[in-house]
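In C-alpha coordinates, one chain follows: the form predicted together with the named molecule.
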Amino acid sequence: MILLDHVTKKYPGDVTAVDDLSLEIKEGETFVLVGTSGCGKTTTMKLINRLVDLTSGTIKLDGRDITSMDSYSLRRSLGYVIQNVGLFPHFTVERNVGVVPELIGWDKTKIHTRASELLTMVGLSPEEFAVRYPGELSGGQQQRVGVARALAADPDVILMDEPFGALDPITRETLQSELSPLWNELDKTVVFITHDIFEAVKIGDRIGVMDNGKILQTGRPADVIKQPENETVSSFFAQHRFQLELLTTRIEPLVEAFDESRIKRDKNTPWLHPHDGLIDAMDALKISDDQKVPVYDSKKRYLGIISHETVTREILNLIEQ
(Lines of atoms letter the chains of each structure in order from A and count residues from 1; the text may use other names and numbers.)
(Lines give C-alpha, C1' and ligand atoms only; values in the text may rest on other atoms or scores of the structure.)
Protein backbone atom coordinates (compact mmCIF):
# COMPACT_ATOMS: atom_id res chain seq x y z
CA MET A 1 0.00 0.00 0.00
CA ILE A 2 1.21 3.48 -0.86
CA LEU A 3 0.06 6.39 1.21
CA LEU A 4 0.63 10.01 0.27
CA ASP A 5 -0.24 12.37 3.08
CA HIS A 6 -0.48 16.13 2.40
CA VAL A 7 2.37 15.93 -0.06
CA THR A 8 3.74 19.13 -1.58
CA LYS A 9 6.59 19.68 -3.99
CA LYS A 10 7.85 23.12 -4.89
CA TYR A 11 10.57 23.42 -7.53
CA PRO A 12 13.00 26.35 -7.42
CA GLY A 13 11.42 29.38 -9.02
CA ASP A 14 8.21 28.97 -7.02
CA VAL A 15 6.65 26.27 -9.19
CA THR A 16 4.28 24.22 -7.05
CA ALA A 17 4.20 21.00 -9.05
CA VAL A 18 2.36 18.97 -6.42
CA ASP A 19 0.08 20.83 -4.06
CA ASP A 20 -1.02 19.31 -0.74
CA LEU A 21 -1.94 16.01 -2.32
CA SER A 22 -3.28 13.08 -0.32
CA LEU A 23 -3.86 9.68 -1.84
CA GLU A 24 -4.07 6.03 -0.92
CA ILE A 25 -3.12 3.34 -3.42
CA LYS A 26 -4.25 -0.10 -2.36
CA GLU A 27 -2.30 -3.30 -2.58
CA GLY A 28 -2.75 -5.15 -5.86
CA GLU A 29 -4.69 -2.43 -7.63
CA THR A 30 -3.85 -0.56 -10.79
CA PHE A 31 -4.20 3.11 -9.97
CA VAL A 32 -4.11 5.50 -12.91
CA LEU A 33 -3.15 9.14 -12.52
CA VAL A 34 -4.66 11.04 -15.40
CA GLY A 35 -4.39 14.72 -16.21
CA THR A 36 -3.22 17.26 -18.73
CA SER A 37 0.45 17.89 -19.48
CA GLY A 38 2.29 19.68 -16.71
CA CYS A 39 -0.26 18.97 -13.97
CA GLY A 40 2.33 17.20 -11.82
CA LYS A 41 1.89 13.49 -12.61
CA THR A 42 5.55 12.68 -13.17
CA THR A 43 6.58 14.70 -10.14
CA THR A 44 4.13 12.77 -7.98
CA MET A 45 5.61 9.51 -9.20
CA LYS A 46 9.19 10.64 -8.68
CA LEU A 47 8.32 11.63 -5.12
CA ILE A 48 7.38 8.00 -4.50
CA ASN A 49 10.75 6.61 -5.63
CA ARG A 50 12.61 9.63 -4.26
CA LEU A 51 14.03 10.81 -7.55
CA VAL A 52 12.58 14.09 -6.32
CA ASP A 53 12.64 15.21 -2.68
CA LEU A 54 9.50 16.20 -0.82
CA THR A 55 9.01 19.81 0.17
CA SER A 56 6.51 18.78 2.83
CA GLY A 57 4.21 15.91 3.72
CA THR A 58 4.92 12.20 4.10
CA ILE A 59 4.82 9.16 1.85
CA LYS A 60 4.54 5.69 3.32
CA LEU A 61 5.12 2.36 1.64
CA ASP A 62 3.48 -0.48 3.54
CA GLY A 63 3.42 1.72 6.60
CA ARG A 64 7.10 2.76 6.42
CA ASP A 65 8.06 6.35 5.82
CA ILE A 66 10.10 6.33 2.59
CA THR A 67 12.50 8.97 3.91
CA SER A 68 13.60 6.47 6.55
CA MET A 69 14.67 3.98 3.86
CA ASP A 70 17.89 3.90 1.88
CA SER A 71 16.94 5.61 -1.38
CA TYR A 72 18.92 3.13 -3.55
CA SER A 73 17.30 0.05 -2.04
CA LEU A 74 13.92 1.77 -2.24
CA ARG A 75 14.33 2.31 -5.98
CA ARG A 76 15.59 -1.22 -6.55
CA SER A 77 12.49 -2.53 -4.80
CA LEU A 78 10.13 -0.57 -7.05
CA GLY A 79 9.66 -1.37 -10.73
CA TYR A 80 9.94 1.74 -12.85
CA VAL A 81 8.99 2.41 -16.46
CA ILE A 82 10.04 5.93 -17.28
CA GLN A 83 8.47 8.41 -19.65
CA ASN A 84 10.49 8.09 -22.95
CA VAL A 85 11.46 4.44 -22.26
CA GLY A 86 15.10 5.17 -21.35
CA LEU A 87 16.56 1.79 -22.29
CA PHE A 88 20.34 1.68 -22.05
CA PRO A 89 21.47 1.92 -25.68
CA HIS A 90 24.80 0.16 -25.04
CA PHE A 91 23.24 -2.86 -23.30
CA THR A 92 21.62 -5.75 -25.10
CA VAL A 93 17.94 -6.34 -24.47
CA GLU A 94 18.83 -9.09 -22.01
CA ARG A 95 21.23 -6.90 -20.06
CA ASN A 96 18.65 -4.11 -20.00
CA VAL A 97 16.08 -6.44 -18.49
CA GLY A 98 18.66 -7.66 -15.99
CA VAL A 99 19.73 -4.26 -14.68
CA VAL A 100 18.04 -4.38 -11.28
CA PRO A 101 18.80 -8.09 -10.67
CA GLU A 102 22.44 -7.27 -11.46
CA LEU A 103 22.38 -4.37 -8.98
CA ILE A 104 21.00 -6.55 -6.22
CA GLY A 105 23.57 -9.24 -6.93
CA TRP A 106 21.81 -12.13 -8.67
CA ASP A 107 24.15 -14.54 -10.38
CA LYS A 108 24.48 -14.60 -14.16
CA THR A 109 22.55 -17.79 -14.86
CA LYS A 110 19.63 -16.67 -12.74
CA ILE A 111 19.53 -13.31 -14.55
CA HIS A 112 19.67 -15.06 -17.91
CA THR A 113 16.81 -17.39 -17.05
CA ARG A 114 14.73 -14.57 -15.64
CA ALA A 115 15.33 -12.37 -18.69
CA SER A 116 14.22 -15.12 -21.08
CA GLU A 117 11.13 -15.75 -19.00
CA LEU A 118 10.18 -12.08 -18.96
CA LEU A 119 10.83 -11.52 -22.65
CA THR A 120 8.52 -14.41 -23.40
CA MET A 121 5.94 -12.92 -21.05
CA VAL A 122 5.94 -9.57 -22.82
CA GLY A 123 5.66 -11.28 -26.18
CA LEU A 124 9.24 -11.10 -27.48
CA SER A 125 10.99 -14.33 -28.34
CA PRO A 126 14.24 -14.48 -26.33
CA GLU A 127 16.10 -16.31 -29.12
CA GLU A 128 15.46 -13.43 -31.45
CA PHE A 129 15.55 -10.41 -29.15
CA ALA A 130 17.82 -11.12 -26.16
CA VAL A 131 21.02 -10.21 -28.01
CA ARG A 132 19.70 -7.18 -29.86
CA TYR A 133 20.41 -3.61 -28.88
CA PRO A 134 17.58 -1.13 -28.22
CA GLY A 135 18.47 0.74 -31.40
CA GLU A 136 17.47 -2.38 -33.32
CA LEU A 137 13.92 -2.49 -31.94
CA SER A 138 10.71 -0.75 -32.96
CA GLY A 139 9.10 1.69 -30.54
CA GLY A 140 6.53 -0.86 -29.44
CA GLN A 141 9.17 -3.52 -28.86
CA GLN A 142 11.21 -1.06 -26.79
CA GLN A 143 8.17 -0.37 -24.61
CA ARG A 144 7.73 -4.11 -24.08
CA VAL A 145 11.35 -4.36 -22.97
CA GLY A 146 10.75 -1.38 -20.67
CA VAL A 147 7.89 -3.24 -18.99
CA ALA A 148 9.93 -6.46 -18.76
CA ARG A 149 12.76 -4.50 -17.14
CA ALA A 150 10.39 -3.06 -14.53
CA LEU A 151 9.15 -6.56 -13.66
CA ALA A 152 12.61 -8.12 -13.53
CA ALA A 153 13.33 -8.34 -9.81
CA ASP A 154 9.69 -9.18 -9.10
CA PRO A 155 8.82 -5.93 -7.29
CA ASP A 156 5.48 -5.64 -5.48
CA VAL A 157 5.00 -2.12 -6.76
CA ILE A 158 5.53 -0.88 -10.30
CA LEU A 159 5.55 2.77 -11.31
CA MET A 160 4.78 3.41 -14.96
CA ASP A 161 5.07 6.89 -16.43
CA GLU A 162 3.19 6.98 -19.74
CA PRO A 163 4.66 3.65 -20.78
CA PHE A 164 2.73 3.62 -24.05
CA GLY A 165 2.84 7.36 -24.57
CA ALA A 166 4.88 7.59 -27.73
CA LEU A 167 3.11 4.86 -29.70
CA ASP A 168 0.62 4.90 -32.53
CA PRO A 169 -2.96 4.18 -31.39
CA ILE A 170 -3.04 0.62 -32.72
CA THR A 171 0.23 -0.50 -31.13
CA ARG A 172 -0.80 1.25 -27.96
CA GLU A 173 -4.05 -0.69 -27.79
CA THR A 174 -2.26 -3.97 -28.45
CA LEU A 175 0.18 -3.31 -25.65
CA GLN A 176 -2.58 -2.22 -23.27
CA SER A 177 -4.59 -5.35 -23.80
CA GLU A 178 -1.57 -7.69 -23.78
CA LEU A 179 0.44 -6.25 -20.93
CA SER A 180 -2.11 -5.03 -18.40
CA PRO A 181 -3.54 -8.54 -17.74
CA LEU A 182 0.06 -9.57 -17.13
CA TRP A 183 0.63 -7.34 -14.12
CA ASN A 184 -2.92 -7.89 -12.91
CA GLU A 185 -2.39 -11.64 -12.79
CA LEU A 186 0.89 -11.12 -10.98
CA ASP A 187 -1.02 -9.12 -8.32
CA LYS A 188 1.25 -6.12 -8.70
CA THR A 189 0.37 -2.76 -7.25
CA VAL A 190 0.66 -0.48 -10.24
CA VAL A 191 0.76 3.30 -10.39
CA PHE A 192 0.17 4.22 -14.01
CA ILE A 193 0.39 7.68 -15.53
CA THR A 194 -1.33 8.76 -18.69
CA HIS A 195 -2.91 11.81 -20.23
CA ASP A 196 -5.17 9.62 -22.36
CA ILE A 197 -8.52 9.27 -20.62
CA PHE A 198 -9.45 6.18 -22.67
CA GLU A 199 -6.26 4.46 -21.58
CA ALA A 200 -6.98 5.43 -17.96
CA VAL A 201 -10.47 4.01 -18.08
CA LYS A 202 -9.35 0.84 -19.79
CA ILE A 203 -6.44 0.02 -17.53
CA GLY A 204 -7.35 1.46 -14.13
CA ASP A 205 -9.10 -0.32 -11.28
CA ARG A 206 -9.29 3.20 -9.92
CA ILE A 207 -8.33 6.49 -11.46
CA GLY A 208 -7.32 9.83 -9.98
CA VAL A 209 -7.97 12.94 -12.01
CA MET A 210 -5.19 15.47 -11.52
CA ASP A 211 -5.08 19.15 -12.29
CA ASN A 212 -2.65 21.84 -11.20
CA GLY A 213 -0.83 19.67 -8.67
CA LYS A 214 -4.02 18.48 -6.98
CA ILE A 215 -6.08 15.32 -7.20
CA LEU A 216 -9.63 16.41 -7.94
CA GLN A 217 -11.37 13.06 -7.67
CA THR A 218 -10.56 9.39 -7.27
CA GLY A 219 -12.75 6.37 -7.84
CA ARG A 220 -13.64 3.53 -10.17
CA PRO A 221 -13.59 4.76 -13.77
CA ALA A 222 -17.33 4.24 -14.23
CA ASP A 223 -18.15 6.17 -11.05
CA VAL A 224 -15.86 9.08 -11.83
CA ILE A 225 -17.37 9.37 -15.29
CA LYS A 226 -20.97 9.06 -14.13
CA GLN A 227 -20.63 11.27 -11.09
CA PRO A 228 -17.96 13.92 -11.60
CA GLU A 229 -17.60 15.86 -8.36
CA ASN A 230 -16.90 19.19 -9.96
CA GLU A 231 -16.82 21.25 -13.13
CA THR A 232 -13.15 20.59 -13.96
CA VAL A 233 -13.49 16.82 -13.76
CA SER A 234 -16.66 16.94 -15.78
CA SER A 235 -15.10 19.13 -18.48
CA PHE A 236 -12.17 16.73 -18.66
CA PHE A 237 -14.53 14.06 -19.97
CA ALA A 238 -17.07 16.30 -21.69
CA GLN A 239 -16.11 15.67 -25.30
CA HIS A 240 -16.01 11.92 -24.96
CA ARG A 241 -18.67 11.32 -22.35
CA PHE A 242 -20.84 9.01 -24.46
CA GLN A 243 -17.93 6.88 -25.64
CA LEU A 244 -16.53 6.67 -22.13
CA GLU A 245 -19.85 5.54 -20.75
CA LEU A 246 -20.14 2.85 -23.39
CA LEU A 247 -16.67 1.75 -22.37
CA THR A 248 -17.20 1.82 -18.61
CA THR A 249 -20.81 0.65 -18.19
CA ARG A 250 -20.30 -2.96 -17.24
CA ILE A 251 -22.62 -5.61 -18.59
CA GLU A 252 -22.65 -7.45 -15.26
CA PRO A 253 -26.13 -6.20 -14.16
CA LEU A 254 -27.57 -6.84 -17.62
CA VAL A 255 -26.90 -10.58 -17.74
CA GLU A 256 -30.08 -12.68 -18.19
CA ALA A 257 -30.61 -16.29 -17.28
CA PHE A 258 -30.76 -18.61 -20.27
CA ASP A 259 -30.51 -22.35 -20.69
CA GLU A 260 -26.88 -23.08 -21.51
CA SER A 261 -27.69 -26.14 -23.62
CA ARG A 262 -29.62 -23.98 -26.09
CA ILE A 263 -26.56 -21.91 -26.96
CA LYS A 264 -24.94 -22.77 -30.24
CA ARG A 265 -21.17 -22.78 -29.68
CA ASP A 266 -18.12 -23.31 -31.75
CA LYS A 267 -14.68 -21.83 -31.50
CA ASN A 268 -15.66 -18.67 -33.30
CA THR A 269 -18.64 -17.87 -31.10
CA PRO A 270 -18.01 -14.59 -29.29
CA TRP A 271 -18.38 -14.50 -25.52
CA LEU A 272 -18.20 -11.88 -22.79
CA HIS A 273 -16.84 -11.41 -19.29
CA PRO A 274 -19.09 -9.69 -16.69
CA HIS A 275 -16.54 -6.86 -16.39
CA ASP A 276 -16.68 -6.12 -20.10
CA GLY A 277 -18.29 -2.84 -21.13
CA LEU A 278 -21.30 -2.15 -23.28
CA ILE A 279 -19.01 -1.43 -26.17
CA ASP A 280 -17.56 -4.96 -25.98
CA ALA A 281 -21.11 -6.31 -25.98
CA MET A 282 -21.85 -4.31 -29.13
CA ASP A 283 -18.76 -5.74 -30.82
CA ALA A 284 -19.67 -9.27 -29.77
CA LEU A 285 -23.26 -8.96 -30.93
CA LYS A 286 -22.13 -7.68 -34.27
CA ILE A 287 -20.21 -10.86 -35.04
CA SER A 288 -22.77 -13.16 -33.40
CA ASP A 289 -25.48 -14.56 -35.67
CA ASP A 290 -27.67 -15.31 -32.69
CA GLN A 291 -28.89 -11.94 -31.24
CA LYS A 292 -27.35 -13.04 -27.93
CA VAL A 293 -23.89 -13.62 -26.49
CA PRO A 294 -23.00 -15.98 -23.63
CA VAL A 295 -21.24 -14.62 -20.54
CA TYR A 296 -18.54 -16.54 -18.67
CA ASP A 297 -16.57 -15.50 -15.59
CA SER A 298 -12.79 -15.71 -15.21
CA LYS A 299 -13.04 -19.39 -14.25
CA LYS A 300 -15.00 -20.07 -17.45
CA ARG A 301 -18.26 -20.69 -15.57
CA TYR A 302 -21.41 -19.94 -17.54
CA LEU A 303 -23.43 -17.02 -16.11
CA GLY A 304 -26.14 -16.37 -18.71
CA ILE A 305 -26.49 -14.25 -21.82
CA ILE A 306 -26.55 -10.67 -22.98
CA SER A 307 -29.25 -10.01 -25.52
CA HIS A 308 -29.34 -7.60 -28.42
CA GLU A 309 -32.51 -6.11 -26.98
CA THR A 310 -31.01 -5.29 -23.56
CA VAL A 311 -27.95 -3.68 -25.07
CA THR A 312 -30.02 -1.53 -27.39
CA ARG A 313 -32.23 -0.43 -24.52
CA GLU A 314 -29.22 0.45 -22.39
CA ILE A 315 -27.63 2.51 -25.15
CA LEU A 316 -30.85 4.43 -25.68
CA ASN A 317 -30.88 5.16 -21.94
CA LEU A 318 -27.38 6.58 -22.14
CA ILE A 319 -28.30 8.79 -25.07
CA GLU A 320 -31.33 10.18 -23.29
CA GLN A 321 -29.46 11.08 -20.11
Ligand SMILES: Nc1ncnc2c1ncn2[C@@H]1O[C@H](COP(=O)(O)OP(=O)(O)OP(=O)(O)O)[C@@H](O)[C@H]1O
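Other form of same protein, the form predicted on its own, not the form predicted together with the named molecule:
For this one, just the chain is written down, with no partner chains and no other molecules.
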Protein backbone atom coordinates (compact mmCIF):
# COMPACT_ATOMS: atom_id res chain seq x y z
CA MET A 1 0.00 0.00 0.00
CA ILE A 2 2.72 2.52 1.02
CA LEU A 3 6.32 1.90 0.00
CA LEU A 4 9.24 4.09 1.00
CA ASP A 5 12.42 3.18 -0.89
CA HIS A 6 15.74 4.69 0.29
CA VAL A 7 14.02 7.94 1.26
CA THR A 8 16.18 10.84 2.45
CA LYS A 9 15.22 14.37 3.45
CA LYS A 10 17.87 17.01 4.05
CA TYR A 11 17.33 20.61 5.08
CA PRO A 12 19.67 23.58 4.52
CA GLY A 13 22.84 23.36 6.55
CA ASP A 14 23.18 19.67 5.69
CA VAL A 15 20.66 18.69 8.37
CA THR A 16 19.39 15.16 7.67
CA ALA A 17 15.88 14.63 9.06
CA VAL A 18 15.23 11.29 7.34
CA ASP A 19 18.22 9.14 6.40
CA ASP A 20 17.97 6.44 3.69
CA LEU A 21 14.71 5.08 5.07
CA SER A 22 13.08 2.03 3.47
CA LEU A 23 9.73 0.80 4.74
CA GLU A 24 6.63 -1.02 3.52
CA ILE A 25 3.27 -0.36 5.18
CA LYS A 26 0.75 -3.06 4.35
CA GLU A 27 -2.83 -2.54 3.27
CA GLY A 28 -5.28 -2.57 6.18
CA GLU A 29 -2.70 -2.40 8.97
CA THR A 30 -2.13 0.21 11.65
CA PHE A 31 1.56 1.05 11.53
CA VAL A 32 2.99 3.20 14.31
CA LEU A 33 6.21 5.17 14.08
CA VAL A 34 7.54 5.72 17.59
CA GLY A 35 10.61 7.59 18.77
CA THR A 36 11.81 10.63 20.68
CA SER A 37 11.22 14.19 19.49
CA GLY A 38 13.36 15.10 16.51
CA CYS A 39 13.92 11.51 15.34
CA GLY A 40 12.23 12.08 11.95
CA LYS A 41 8.71 10.73 12.54
CA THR A 42 6.75 13.81 11.52
CA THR A 43 9.03 14.55 8.58
CA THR A 44 8.40 11.01 7.32
CA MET A 45 4.65 11.59 7.44
CA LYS A 46 4.97 14.96 5.73
CA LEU A 47 6.94 13.27 2.96
CA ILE A 48 4.13 10.75 2.45
CA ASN A 49 1.53 13.46 1.84
CA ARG A 50 4.00 15.82 0.10
CA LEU A 51 3.88 18.62 2.64
CA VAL A 52 7.65 18.54 2.17
CA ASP A 53 9.57 17.25 -0.84
CA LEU A 54 12.02 14.37 -1.00
CA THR A 55 15.74 14.98 -1.30
CA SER A 56 16.18 11.49 -2.74
CA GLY A 57 14.44 8.14 -2.89
CA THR A 58 10.92 7.10 -3.88
CA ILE A 59 7.54 6.91 -2.15
CA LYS A 60 4.76 4.89 -3.78
CA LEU A 61 1.11 4.84 -2.81
CA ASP A 62 -0.71 1.79 -4.12
CA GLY A 63 2.03 1.34 -6.71
CA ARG A 64 2.07 4.96 -7.91
CA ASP A 65 5.02 7.27 -7.38
CA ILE A 66 3.54 10.16 -5.37
CA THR A 67 5.70 12.70 -7.25
CA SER A 68 3.73 11.81 -10.39
CA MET A 69 0.47 12.75 -8.64
CA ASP A 70 -1.03 16.22 -8.23
CA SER A 71 -0.12 17.19 -4.64
CA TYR A 72 -3.57 18.65 -3.85
CA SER A 73 -5.37 15.59 -5.19
CA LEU A 74 -3.00 13.37 -3.21
CA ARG A 75 -3.72 15.17 0.06
CA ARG A 76 -7.46 15.07 -0.52
CA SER A 77 -7.23 11.31 -1.03
CA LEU A 78 -5.56 10.84 2.38
CA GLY A 79 -7.23 11.32 5.75
CA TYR A 80 -5.06 13.50 7.99
CA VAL A 81 -5.39 14.02 11.75
CA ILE A 82 -2.98 16.22 13.71
CA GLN A 83 -2.43 16.97 17.39
CA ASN A 84 -4.18 20.35 17.45
CA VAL A 85 -6.95 19.12 15.14
CA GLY A 86 -6.94 22.18 12.87
CA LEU A 87 -10.71 22.63 12.77
CA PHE A 88 -11.99 25.84 11.16
CA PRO A 89 -13.35 27.87 14.12
CA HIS A 90 -15.97 29.73 12.04
CA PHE A 91 -17.39 26.49 10.53
CA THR A 92 -19.94 24.32 12.29
CA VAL A 93 -18.97 20.77 13.20
CA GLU A 94 -20.93 19.43 10.22
CA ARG A 95 -19.21 21.78 7.80
CA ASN A 96 -15.79 20.93 9.26
CA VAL A 97 -16.47 17.24 8.67
CA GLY A 98 -17.64 17.96 5.14
CA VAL A 99 -14.70 20.12 4.03
CA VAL A 100 -13.03 17.56 1.74
CA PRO A 101 -16.28 16.18 0.26
CA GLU A 102 -17.28 19.78 -0.52
CA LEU A 103 -13.93 20.40 -2.23
CA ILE A 104 -14.32 17.33 -4.43
CA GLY A 105 -17.84 18.25 -5.45
CA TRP A 106 -20.29 16.29 -3.29
CA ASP A 107 -23.80 17.76 -3.07
CA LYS A 108 -25.11 19.15 0.23
CA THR A 109 -27.50 16.28 0.90
CA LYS A 110 -24.77 13.67 0.51
CA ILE A 111 -22.40 15.69 2.73
CA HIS A 112 -25.08 16.06 5.43
CA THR A 113 -25.79 12.32 5.38
CA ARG A 114 -22.09 11.44 5.52
CA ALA A 115 -21.38 13.89 8.35
CA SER A 116 -24.25 12.52 10.44
CA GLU A 117 -23.08 8.96 9.84
CA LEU A 118 -19.50 9.75 10.86
CA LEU A 119 -20.37 11.78 13.93
CA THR A 120 -22.42 8.83 15.15
CA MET A 121 -19.50 6.51 14.39
CA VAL A 122 -17.07 8.54 16.54
CA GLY A 123 -19.53 8.82 19.43
CA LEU A 124 -21.00 12.28 18.88
CA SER A 125 -24.76 12.72 18.43
CA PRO A 126 -25.39 14.57 15.14
CA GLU A 127 -28.52 16.16 16.59
CA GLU A 128 -26.48 17.67 19.41
CA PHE A 129 -23.11 18.38 17.83
CA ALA A 130 -23.57 19.04 14.08
CA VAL A 131 -24.57 22.70 14.58
CA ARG A 132 -21.97 23.48 17.25
CA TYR A 133 -18.71 25.30 16.63
CA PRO A 134 -15.26 23.97 17.60
CA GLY A 135 -14.93 26.47 20.44
CA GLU A 136 -17.97 24.91 22.09
CA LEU A 137 -16.35 21.46 22.27
CA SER A 138 -13.94 19.82 24.69
CA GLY A 139 -10.51 18.73 23.46
CA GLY A 140 -11.63 15.12 23.19
CA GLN A 141 -14.75 16.09 21.25
CA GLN A 142 -12.69 18.21 18.86
CA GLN A 143 -10.37 15.27 18.25
CA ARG A 144 -13.35 13.03 17.46
CA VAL A 145 -14.50 15.62 14.91
CA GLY A 146 -10.99 15.60 13.45
CA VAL A 147 -11.19 11.83 13.02
CA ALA A 148 -14.63 12.11 11.40
CA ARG A 149 -13.27 14.75 8.99
CA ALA A 150 -10.37 12.48 8.07
CA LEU A 151 -12.82 9.70 7.20
CA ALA A 152 -15.32 11.91 5.36
CA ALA A 153 -14.30 11.15 1.76
CA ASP A 154 -13.71 7.47 2.63
CA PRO A 155 -9.93 7.46 2.02
CA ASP A 156 -8.03 4.18 2.06
CA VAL A 157 -5.17 5.73 4.10
CA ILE A 158 -5.36 7.73 7.33
CA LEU A 159 -2.30 9.67 8.55
CA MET A 160 -2.31 10.55 12.27
CA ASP A 161 0.43 12.79 13.69
CA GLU A 162 0.43 12.74 17.52
CA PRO A 163 -3.40 13.02 17.39
CA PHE A 164 -3.97 12.53 21.12
CA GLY A 165 -0.85 14.31 22.38
CA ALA A 166 -2.63 17.39 23.77
CA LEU A 167 -5.37 15.47 25.59
CA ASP A 168 -5.63 14.57 29.25
CA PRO A 169 -4.66 10.95 30.08
CA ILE A 170 -8.21 9.69 30.64
CA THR A 171 -9.59 11.15 27.39
CA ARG A 172 -6.51 9.95 25.53
CA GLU A 173 -6.90 6.38 26.77
CA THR A 174 -10.62 6.41 25.94
CA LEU A 175 -9.97 7.47 22.34
CA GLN A 176 -7.19 4.91 21.95
CA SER A 177 -9.54 2.13 23.09
CA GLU A 178 -12.50 3.28 20.99
CA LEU A 179 -10.79 4.19 17.73
CA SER A 180 -8.33 1.30 17.35
CA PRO A 181 -11.07 -1.30 16.66
CA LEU A 182 -12.69 1.20 14.27
CA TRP A 183 -9.72 1.12 11.89
CA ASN A 184 -9.95 -2.67 11.70
CA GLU A 185 -13.69 -2.56 11.16
CA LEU A 186 -13.37 -0.01 8.33
CA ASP A 187 -10.34 -1.80 6.83
CA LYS A 188 -8.26 1.39 6.71
CA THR A 189 -4.50 1.62 6.41
CA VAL A 190 -3.35 3.86 9.27
CA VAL A 191 0.05 5.50 9.74
CA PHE A 192 0.24 6.76 13.30
CA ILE A 193 3.01 8.84 14.90
CA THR A 194 3.68 9.05 18.63
CA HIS A 195 6.48 9.43 21.15
CA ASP A 196 4.42 7.50 23.74
CA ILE A 197 5.58 3.89 23.83
CA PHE A 198 2.42 2.71 25.62
CA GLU A 199 0.23 4.30 22.94
CA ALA A 200 2.39 2.78 20.20
CA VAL A 201 2.18 -0.80 21.44
CA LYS A 202 -1.49 -0.53 22.35
CA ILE A 203 -2.78 0.51 18.94
CA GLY A 204 -0.16 -0.71 16.46
CA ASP A 205 -0.44 -3.90 14.44
CA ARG A 206 3.23 -3.20 13.74
CA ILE A 207 5.56 -0.55 15.08
CA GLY A 208 8.72 1.04 13.74
CA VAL A 209 11.27 2.44 16.19
CA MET A 210 12.99 5.55 14.80
CA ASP A 211 16.18 7.29 15.89
CA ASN A 212 18.25 9.93 14.08
CA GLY A 213 16.17 9.68 10.93
CA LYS A 214 16.51 5.91 10.60
CA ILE A 215 14.21 2.96 11.26
CA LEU A 216 16.02 0.75 13.78
CA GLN A 217 13.49 -2.10 13.91
CA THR A 218 9.99 -2.94 12.75
CA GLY A 219 7.66 -5.72 13.84
CA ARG A 220 4.71 -6.68 15.99
CA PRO A 221 4.85 -4.77 19.31
CA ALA A 222 5.34 -7.92 21.38
CA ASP A 223 8.20 -9.11 19.14
CA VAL A 224 10.03 -5.78 19.19
CA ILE A 225 9.79 -5.54 22.98
CA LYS A 226 10.84 -9.14 23.64
CA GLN A 227 13.45 -9.40 20.86
CA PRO A 228 15.11 -5.99 20.36
CA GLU A 229 17.67 -6.06 17.56
CA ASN A 230 20.10 -3.61 19.14
CA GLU A 231 20.91 -1.79 22.37
CA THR A 232 19.14 1.44 21.32
CA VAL A 233 15.83 -0.36 20.81
CA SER A 234 16.29 -2.33 24.03
CA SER A 235 16.97 0.82 26.06
CA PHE A 236 13.96 2.57 24.54
CA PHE A 237 11.63 0.05 26.20
CA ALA A 238 13.76 -1.01 29.18
CA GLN A 239 12.23 1.16 31.92
CA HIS A 240 8.68 -0.11 31.34
CA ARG A 241 9.36 -3.55 29.88
CA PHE A 242 7.11 -5.62 32.18
CA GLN A 243 4.15 -3.23 31.86
CA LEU A 244 4.62 -3.25 28.09
CA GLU A 245 4.64 -7.05 28.02
CA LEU A 246 1.35 -7.04 29.92
CA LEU A 247 -0.03 -4.58 27.38
CA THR A 248 1.19 -6.40 24.28
CA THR A 249 0.30 -9.97 25.29
CA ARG A 250 -3.04 -10.17 23.48
CA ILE A 251 -5.92 -12.03 25.08
CA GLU A 252 -7.16 -13.48 21.78
CA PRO A 253 -5.53 -16.93 22.22
CA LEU A 254 -6.71 -17.03 25.85
CA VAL A 255 -10.44 -16.76 25.10
CA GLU A 256 -12.41 -19.71 26.47
CA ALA A 257 -15.74 -21.07 25.22
CA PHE A 258 -18.61 -20.25 27.55
CA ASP A 259 -22.40 -20.11 27.18
CA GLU A 260 -23.25 -16.44 26.68
CA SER A 261 -26.66 -16.86 28.34
CA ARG A 262 -24.91 -17.67 31.62
CA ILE A 263 -23.12 -14.33 31.80
CA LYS A 264 -24.62 -11.85 34.23
CA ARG A 265 -24.86 -8.61 32.27
CA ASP A 266 -26.05 -5.09 32.91
CA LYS A 267 -24.99 -1.69 31.58
CA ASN A 268 -21.96 -1.65 33.90
CA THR A 269 -20.65 -5.13 33.03
CA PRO A 270 -17.11 -4.86 31.57
CA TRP A 271 -16.23 -6.55 28.30
CA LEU A 272 -13.07 -7.04 26.24
CA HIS A 273 -11.95 -7.02 22.60
CA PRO A 274 -9.71 -9.89 21.39
CA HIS A 275 -6.90 -7.41 20.62
CA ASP A 276 -6.87 -6.13 24.19
CA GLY A 277 -3.85 -6.97 26.33
CA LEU A 278 -3.45 -8.71 29.65
CA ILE A 279 -3.38 -5.37 31.42
CA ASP A 280 -6.84 -4.57 30.01
CA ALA A 281 -8.06 -7.97 31.18
CA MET A 282 -6.70 -7.30 34.67
CA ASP A 283 -8.57 -3.98 34.86
CA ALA A 284 -11.82 -5.55 33.62
CA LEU A 285 -11.59 -8.49 36.04
CA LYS A 286 -11.16 -6.10 38.98
CA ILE A 287 -14.70 -4.84 38.47
CA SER A 288 -16.24 -8.13 37.36
CA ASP A 289 -18.63 -9.84 39.78
CA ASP A 290 -17.92 -13.44 38.81
CA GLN A 291 -14.21 -13.77 37.89
CA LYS A 292 -14.86 -13.76 34.16
CA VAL A 293 -15.30 -11.13 31.45
CA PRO A 294 -17.06 -11.59 28.09
CA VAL A 295 -15.12 -10.97 24.86
CA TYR A 296 -16.71 -9.42 21.75
CA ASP A 297 -15.21 -8.56 18.38
CA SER A 298 -15.48 -5.17 16.61
CA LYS A 299 -18.95 -6.09 15.32
CA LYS A 300 -20.10 -6.93 18.86
CA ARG A 301 -20.19 -10.67 18.15
CA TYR A 302 -19.70 -12.80 21.24
CA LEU A 303 -16.50 -14.88 21.24
CA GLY A 304 -16.26 -16.33 24.75
CA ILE A 305 -14.79 -15.27 28.09
CA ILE A 306 -11.51 -14.44 29.77
CA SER A 307 -11.19 -15.91 33.25
CA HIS A 308 -9.28 -14.71 36.28
CA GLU A 309 -7.49 -18.07 36.48
CA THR A 310 -6.22 -17.86 32.89
CA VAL A 311 -4.99 -14.29 33.24
CA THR A 312 -3.21 -15.06 36.51
CA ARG A 313 -1.47 -18.06 34.95
CA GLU A 314 -0.32 -16.02 31.96
CA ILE A 315 1.08 -13.24 34.15
CA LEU A 316 3.02 -15.77 36.22
CA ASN A 317 4.48 -17.17 32.99
CA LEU A 318 5.70 -13.69 32.04
CA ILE A 319 7.29 -13.16 35.45
CA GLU A 320 9.16 -16.46 35.20
CA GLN A 321 10.57 -15.75 31.73
